[in-house]
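Only one chain is given next, in structure tokens, and it is the form predicted on its own.
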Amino acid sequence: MKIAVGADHAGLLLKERLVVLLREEGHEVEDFGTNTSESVDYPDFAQRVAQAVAGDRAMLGLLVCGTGTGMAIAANKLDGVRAAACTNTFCARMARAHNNANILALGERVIGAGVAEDVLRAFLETPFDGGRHATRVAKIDALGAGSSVQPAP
């Protein structure tokens, strides 16, 4: 699986250990940066790795920053992309199972990275669940879109 990668400088350590981890495990790693600890703004990066993952130049994303909540919201920007900040395996499945996340957030210095593995693992592994949870992302994206969602009965 291609899998597109960015990171700032707080989460560049995390970034180049689970860019190991993605290799070893056979994906394909296009890396957008950043390769240094100089400070730098994330959403740079998010927008790199998010326009790769709405552009079908990837499959899924990774982003680490922080906390993982800056990256996150930046990438959730562009349309197409449904970015998930995730501390544990449970809400990386279910970002994945119920909501179809495309881009994995994580944050350096909130997780661990034994705890980071895992969390990725978890995102990677977990397909998507669809049925009544495809409805769902379908009025998210077209949120994004700019179309109204028709409120609920």
Given for the second form:
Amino acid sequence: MKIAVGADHAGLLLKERLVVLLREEGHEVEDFGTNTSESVDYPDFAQRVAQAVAGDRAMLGLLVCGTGTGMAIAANKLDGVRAAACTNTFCARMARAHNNANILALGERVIGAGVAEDVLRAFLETPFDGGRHATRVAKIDALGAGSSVQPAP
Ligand code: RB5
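Could you please show the structure of the form predicted in complex with D-ribose, as a counterpart to the form predicted on its own just displayed?
Complete assembly follows, chain above in first position.
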């Protein structure tokens, strides 16, 4: 599977470790950086990975920052992106099975490397359940850029 990967300085070490894991497991990785410990702005890397996923250049994406939160917030600004910040395998499996998440966001300052590897594996091996979840995901996708505030149904 082709996977787009990105991190800021706070997620660099975990990103590097997970890139090794992904390649060992036979995935094709496109690494959008960062590749140094110099302080950078996480939205720049979220944007690159989100564009790769939304543009079908990669099937799934992985973003790592200090918490995973900023990366997920930034990536979710792009239409067609469903980024989920996960701290455990249950959330990772549900993010794929129920939400059809296409980007996993992890926090290097939140979880250890071993847990992060398990979370990543759970995310990659879980398919989308479809069915009633497809209806809900379609409603999420309809809340894209340009949608205005409407009364809730
Ligand atoms: C960087 O200090 C930190 O703010 C960033 O990595 C991330 O945690 C933001 O959500």
